[in-house]
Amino acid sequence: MRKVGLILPVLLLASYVLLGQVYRLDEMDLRGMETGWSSPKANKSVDGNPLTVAGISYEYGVGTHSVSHMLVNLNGKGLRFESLVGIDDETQGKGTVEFLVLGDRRILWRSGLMKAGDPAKEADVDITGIKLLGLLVLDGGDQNYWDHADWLMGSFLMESYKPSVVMSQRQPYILTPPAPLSPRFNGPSLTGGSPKKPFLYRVPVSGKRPMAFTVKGLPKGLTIDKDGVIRGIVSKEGKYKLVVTATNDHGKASKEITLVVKKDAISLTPPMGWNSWNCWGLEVTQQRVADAGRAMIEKGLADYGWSYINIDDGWEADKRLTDGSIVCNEKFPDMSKLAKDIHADGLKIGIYSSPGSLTCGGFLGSLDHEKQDAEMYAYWGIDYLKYDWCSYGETSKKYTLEEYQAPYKKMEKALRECNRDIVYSLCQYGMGNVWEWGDKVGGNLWRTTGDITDSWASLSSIGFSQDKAAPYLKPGHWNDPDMLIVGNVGWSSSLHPTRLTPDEQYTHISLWALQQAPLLIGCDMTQLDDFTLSLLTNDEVLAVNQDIAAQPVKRIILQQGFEAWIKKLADGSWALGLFYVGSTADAPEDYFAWDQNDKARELSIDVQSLGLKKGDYSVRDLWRQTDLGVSKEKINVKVPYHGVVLLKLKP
């Protein structure tokens, strides 16, 4: 293998002496980087390898992975920018991508598609006089999947200045008002379960604590205790009207809850909790899992619906015992107290595994033992399933319908024998277009797209394509585009705060909402700061994703970087998201915002260019919880740079 060192740098400082200094790429600060998957490594792949290309290794770079953008300040003194650009050997022939170089606003250099294999391109732009620069990689318009893309040897030669990496504004505002210390229902009217089968629902009621509940139409064998936690177990099917009252020093409050008793009558609304994986991955034990729980009470969250405590991947021992059961390994002492305690505080529990002989990360799958492993999961008292392609086939590959069907029917039919109710989330990021079959087998839920990241990249990409599922959602079964990517994550016992602004925040959490998918805090929820919980606590922005009428959203480009998403509620209302997008591959110089007007832009639209039928409508803005007046046929807003404005509209 060829090694490039630092003879060339060598050369190039020599040549410049006298023009002016060199600074080197991978010595500016790379959190200024965003990538779309993973993070930015100085003189590493993203992967952490040596920088390697088409067989030749190099001495200093930066590993990226697209969507990747980085805008630096050359302040107009900028004289020449140099690299070698191309797709890492790491990929092992996998992945395209596209380079860009971009000068205020301008495409001042492009690699064209490059592929895995390729050999490195030079990238020798003229900067002079140019004071924002623009490093940006592009998924080749076949998503991102393994595009491992590295600067190589990349220099800037200045005169008289040293560049600097422009940071994001991450300055946090509030929206969310303050909840009323009197009691509030939040969450939907209506809530389900299989008859014979335990029940277990906390009344989602916000306000001072201590109160006290009372419920009408409670049916035989349910019973409600001090928290406001109904569990038991009901034989007849039906449906329930349900009057559960709250009272506390400040107040009283009731509502009217419908109790579905049918089998399989589980995920009537999308499901809402919390997931390890995007913070601790394969480091998950079992006091963080009981950390969260604990903190989504004392927090408030489960106040506002959040019920689910998820363990991902990494609770798995290495063997199973003789008999074929599984087991968890040093860090699950007792799943069977986890869950217990869990269950106290009337929230759920949720485990992980695979279809295959490993999980994603190594560990035990249910190939073979499904049957056993559903059993032991009811026997645990776990109450939800996610459940991983991961070992069972290759990603890439194109199965049958009925291959990838196969492995998904085969668990449904032994968790649908338990005697418990589990939610089956389906994780095999869109093949075959599953949320088309999804329901077929038995999912509750299913994974849209590839794993999401705290990036930019990540979330448009991801969050602005689930129109063409949005079709196939209905009651009990929903779109899955991944976890919640805010508060502090990182995969590991590393955290770091999302790398989403704030306005990006608000996007995540509107899109979401809009698309009724299911919501899943991948945070650490012991670190939960003001900004973060008023993302999750806003009771009108959860309504939208919690609507029981699970009407599709539609999507509407209205002009350059800019889309609305609408739907219709049950009251006859209508929910719409306008978002400044900004960001597009026929636009690339939208992936950055070049200067404060990039912030935020008006907009003004007619409701018919909405699909609502002409007339006047009240405007709700549902993340100020503020009524804006009616509107004459035209809505007029001003939406922040990849930010939202969410808003209810009623004829």
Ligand code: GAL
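Source: prediction; values computed, not measured. In this text, rigid core is short for the largest set of C-alphas that superpose within 1.5 Å between two forms. Positions refer to the first chain, counted from 1. Compared with the form predicted in complex with this ligand:
- Core-superposed comparison between these two forms: the C-alpha position of Glu316 differs by less than 2 Å.
- Superposed on the core, the two forms differ at Glu122: its CA moves 2 Å or more between these two forms.
- With the core held fixed between these two forms, Gln92 has its Cα displaced by at least 2 Å.
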Second form
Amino acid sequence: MRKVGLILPVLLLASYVLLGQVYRLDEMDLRGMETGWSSPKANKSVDGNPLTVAGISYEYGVGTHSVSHMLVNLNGKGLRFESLVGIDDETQGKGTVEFLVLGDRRILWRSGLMKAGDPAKEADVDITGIKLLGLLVLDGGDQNYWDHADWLMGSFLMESYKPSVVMSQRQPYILTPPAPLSPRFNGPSLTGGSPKKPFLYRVPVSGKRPMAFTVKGLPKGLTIDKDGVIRGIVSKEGKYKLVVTATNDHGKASKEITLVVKKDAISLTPPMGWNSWNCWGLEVTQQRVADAGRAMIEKGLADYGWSYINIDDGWEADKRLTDGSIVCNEKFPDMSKLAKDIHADGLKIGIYSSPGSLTCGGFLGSLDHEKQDAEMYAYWGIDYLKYDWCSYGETSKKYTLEEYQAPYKKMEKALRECNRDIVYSLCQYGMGNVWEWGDKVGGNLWRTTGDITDSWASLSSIGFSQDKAAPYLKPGHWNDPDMLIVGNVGWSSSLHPTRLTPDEQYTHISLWALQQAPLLIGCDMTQLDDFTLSLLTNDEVLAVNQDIAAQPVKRIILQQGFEAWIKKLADGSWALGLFYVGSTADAPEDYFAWDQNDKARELSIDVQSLGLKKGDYSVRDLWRQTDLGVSKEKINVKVPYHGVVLLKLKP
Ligand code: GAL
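Please move on to the form predicted in complex with this ligand, as the form predicted alone is already shown.
First the chain shown before, then all remaining chains and molecules of the complex.
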């Protein structure tokens, strides 16, 4: 393998060194470079290997992953930008991308489509007079799988000015008003469970502790404890009206909650909880899961209905016992105890497996052991199973519907025969339009996409494409566009704050609320900061997610870069998200925030263009929890770049 070090760049820049100063791309602040997967690396590929393209290694440069972009302030003092570009050999033949260099919104240079194995191309771009320079890697039009893109030996030749990266991350700002100290019931007025199976429900009430709970109308077999946790077994099917009352030093509140006792009446509203994957990845441990459960209570999240503590991949051993039973690896010394402790707090616990012989992380899957595994989960006290396709088949191959469904049906039967209610989460990335049939194989939720990561490219491409699945949701059966990427995430022991800007995080939670997506927090719960907590504890926003009518959300493109997502709520009002999406691959300049200081846009929208009847509506801002008055046929708002205004409209 040849190695290219300093000779080439010296030659490339030789003609300029006397005119200006050279600044290397790899020495800049790469926290400002956005990637569609993982994080950018100086002098390494995105996977951390030496930068290598078409058999040639390069000493310096930046390894990234499409869609990737970075904005650089040149202050009009640039002369040339030079770099070689290509797909890193580590993808072993996979991936297609296109590299672009933009200056003050104009495309200055583009590589054309590049495939893995193509020799590096040279960008040699005149940047005289340019104030802001954008470096962009697009996905080549075929999603961003394996798009490991390298900027090799990238350098700026500058005239007496040090170029700096424009950071997109702005200061977090909290919109959610603090909760009152007096008791306030949060969450839907509906819960459910099967007859003759254990029932567990922590009534979500915020307010100062200690708090006392009483309940009227509890069916035989159930009790409520001092923390407001209802548990027990009901033998008779029925619809029970419970009236729960909570009292503390600051006041008293009551709420009627309908308890539906009916076979498999679970997840009547989208599951809310935590999952280990987006923070710990395969480095999940029993302690980390237990800590997440504790934090769910201590940070007050349980008071808003957050209830599942889910273990993702990485708990399983790599060998079964001689009788075929599944066992945990050494990181999970006692699964029964973990479940017991989580249940003691009124929370529920989830687990993960695959219909294949191995999980995606290479641990034991459930192939040919479905019944045995389901029984073991029930024995441990598990309440939720995420069942991930992984080694069961190929993701690039087309199967028949029967083939897609077979493994999920098999586990469905095993789960439903258990002596516990177990929420069934299908994970097969949307293959065969799973949203059209997920309920037929007993799915309470089904992933509609590939994995999400903490970048705007990932969030927006997943979030804004879910209208396809929207008509299929119904109580007990939900579309799952993957887990939340707020807070400290990392897919391993090394965590970092989400790379989404605060406005992008408001977009994330608002979109997931409007789509009634399952809400699974993906960060380290012990490190929740006030901003992240405020995103997860806005009762009016969560109420949209938990709305019992389960009406499909509708997507309306308002104008280039702006979308409205609107849905009808159970009380006859409408939830409306107005989003300033900005970027589209057709307009590469939209990937960049060229106007850092003026990124918000005024919108004036005619209610009829949203499909609503002509007339006046009272408008409430759900994040701020304030009334904005009555709209006179038009709704006027200012929407932040990549952000949202989330409203409730009452006719
Ligand atoms: C992926 C799945 C992720 C995570 C991971 C575990 O297939 O989409 O959400 O579960 O496997 O290995």
